[in-house]
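Starting off, we have a lone chain in the form predicted on its own, written out as structure tokens.
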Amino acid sequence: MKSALSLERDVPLQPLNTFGVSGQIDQLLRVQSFAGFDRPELYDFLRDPACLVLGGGSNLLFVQPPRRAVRIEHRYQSVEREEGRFVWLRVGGGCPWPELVEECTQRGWFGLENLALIPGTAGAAPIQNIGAYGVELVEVLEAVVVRERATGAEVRLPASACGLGYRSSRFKTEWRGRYLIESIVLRLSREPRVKLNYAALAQALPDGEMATPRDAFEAVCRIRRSKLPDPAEVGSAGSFFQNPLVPASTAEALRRDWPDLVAYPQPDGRVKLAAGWLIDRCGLRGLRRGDAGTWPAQALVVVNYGGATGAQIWQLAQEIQAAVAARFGVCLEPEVQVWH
């Protein structure tokens, strides 16, 4: 039986990040459970600003390896309660997200199908407020159970307190470095409603009213596999940049020069532009700089063809930012966390 907490030294970085960037972590604390997490000797380790919290390493680019890291690996699941058509499921932070979505769909607990195959862990999901194909985590997230890095104290935060927005949360801003995410609580439904407001998914399921959540799950898997590389074969972190939000006037001005501009009006009056379209129109889809490149099937995905360093990948990403800014006057922000 594994110890609940184990400290390892001189740990290879490559297996711990989906970009496949090489390096070495001086000290890695693995957390298989939070039993015994009140040990005072842990807190100096966790309070160190050079200590990185790792999940699946699927949203990270290492320009430099971290000196210290803590990896949340516990993956339990438990039903907190059931009421009417809803099930409240508590999931350990180390649970792999793709496995969780598939299992919930099989068990008839719905709401996650459109988020199929997003790499990473359950604990990382609220940090980014992950989203895909017309659904965001905030729609099903009930609460986040965290541990304070300074004291080990457990705190249950309602989803409404976490500042979840487009690929953002307070865990990325004012709470950065304050908490470890122990688990999340999801409110899932037994009612098989399918959300098909995303064009590509609706096209993949032409008999929309007859589609089941399982149909949606399988369609999302097919679409993602057709556009994105398998990290086991080609290193990547999925979409590298956020889709930029711009004023409606900016989108209107761009559309005059680019009638095929891909843009989505938002409830707050702004417009979300498709970052992949912007990069593609700069002629950068399939670009390669040594072993760093953009994926031929989706310009938004930056890849490592084998031997690229984190610095080389970051240099390519900055080249993409400069090209989009020069052509469209739009700033692309990384969705991926860049660790220097």
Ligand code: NAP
The other form holds:
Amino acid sequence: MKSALSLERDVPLQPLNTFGVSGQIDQLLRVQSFAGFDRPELYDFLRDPACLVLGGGSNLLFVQPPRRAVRIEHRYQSVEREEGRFVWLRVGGGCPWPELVEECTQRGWFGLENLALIPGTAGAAPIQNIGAYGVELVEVLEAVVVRERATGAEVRLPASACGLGYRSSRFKTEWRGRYLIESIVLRLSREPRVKLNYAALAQALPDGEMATPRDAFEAVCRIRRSKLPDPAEVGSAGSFFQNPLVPASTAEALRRDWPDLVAYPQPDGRVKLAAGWLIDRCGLRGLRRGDAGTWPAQALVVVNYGGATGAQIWQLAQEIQAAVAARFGVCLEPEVQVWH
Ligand code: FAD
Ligand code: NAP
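Moving from the form predicted on its own to the form predicted in complex with the ligand:
Now the complete complex, all chains and molecules, led by this one.
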């Protein structure tokens, strides 16, 4: 049986982040099971505010490597409850998200299909309320089971307490660094309904009413493979910046100068601008500075063609921010966590 914790020293950073940035972590504690949670060495790590809790490293840019990190590798799935058409599934924080989505779709537990192929772990999914193709985690998340880093206390937080919003949550804002996410509880449905309100997905499934969740899953995988860099081949953390939410008056003013502005009104009255479009209109799609660049098929994806350092990638990101601010007066905020 695997031991619950394993400590490694001088660990190469490159395989632990999808940007493929090089470096070395002085001390890496791998958590393979929370049976070891009472062990003092884990507390020692978690109480250190400079210690990073790491999942798949797919939403992080390392300008500096962390000196200490705890990597969540605890994988399990267990059905908590079944009632009517719903299944409540508890999933260990270290479960790879893409495998989870595929398995649930195969088992006939639906709701995750549009979130296919998002890299990373189940434990990180609530941090930015992952979303894609018109679906967000909040639609299927029942609860988040956390350990408080300062005390080790286990708390089950209902999803409604976690402030899940557009690519955001309290874990990313006022609770930053406070909790380790041990597991999440999903409420999935046996009813084979698909959500096709996202134009690119609807176009890929023209017989919309006949489409099954499996069809939606496969269509999302096809679109993503055609448009996004494969992390196994080209380093990235997906979209580098968040799509900015601006007042409707700002969007209207921009549209006067830019009639083809890509903008989506939000229920709260604000307007979501497509950050990729803004970057593209600054002439920065396909830009390359050494081994750092923007992806030719989607300017929002900042990439590492091989040897870029975290600092070089961050410098390019700042250049993009400055160009968008100068042309549109819009401030792009990183979606990726930048670790200095
Ligand atoms: P990490 O990158 O390891 O960590 C991210 C943050 O979460 C860090 O602050 C870390 O400290 C914290 N964290 C991680 N695990 C835990 C835990 N168990 N407890 C407490 N804190 C934790 N995102 C989307 O929303 N939609 C997409 O469509 C999407 N597409 C992507 C495509 C590509 C090619 C790539 C590379 C990334 C994409 N992303 C997308 C971003 C990324 O996949 C998600 O944000 C993912 O949830 C990050 O998971 P991770 O395990 O890699 O987290
Ligand atoms: P896209 O289809 O080229 O669309 C550009 C932007 O327009 C997207 O960011 C999307 O916002 C928005 N959009 C498109 N249709 C919309 C609609 N009907 N209603 C509201 N907003 C709409 O985007 P893409 O780059 O190929 O990505 C496709 C999907 O995968 C998007 O949902 C995107 O968020 C997700 N994705 C995320 C990451 C990441 O790292 N976060 C990486 C790759 C892909 P939203 O982003 O809000 O959906």
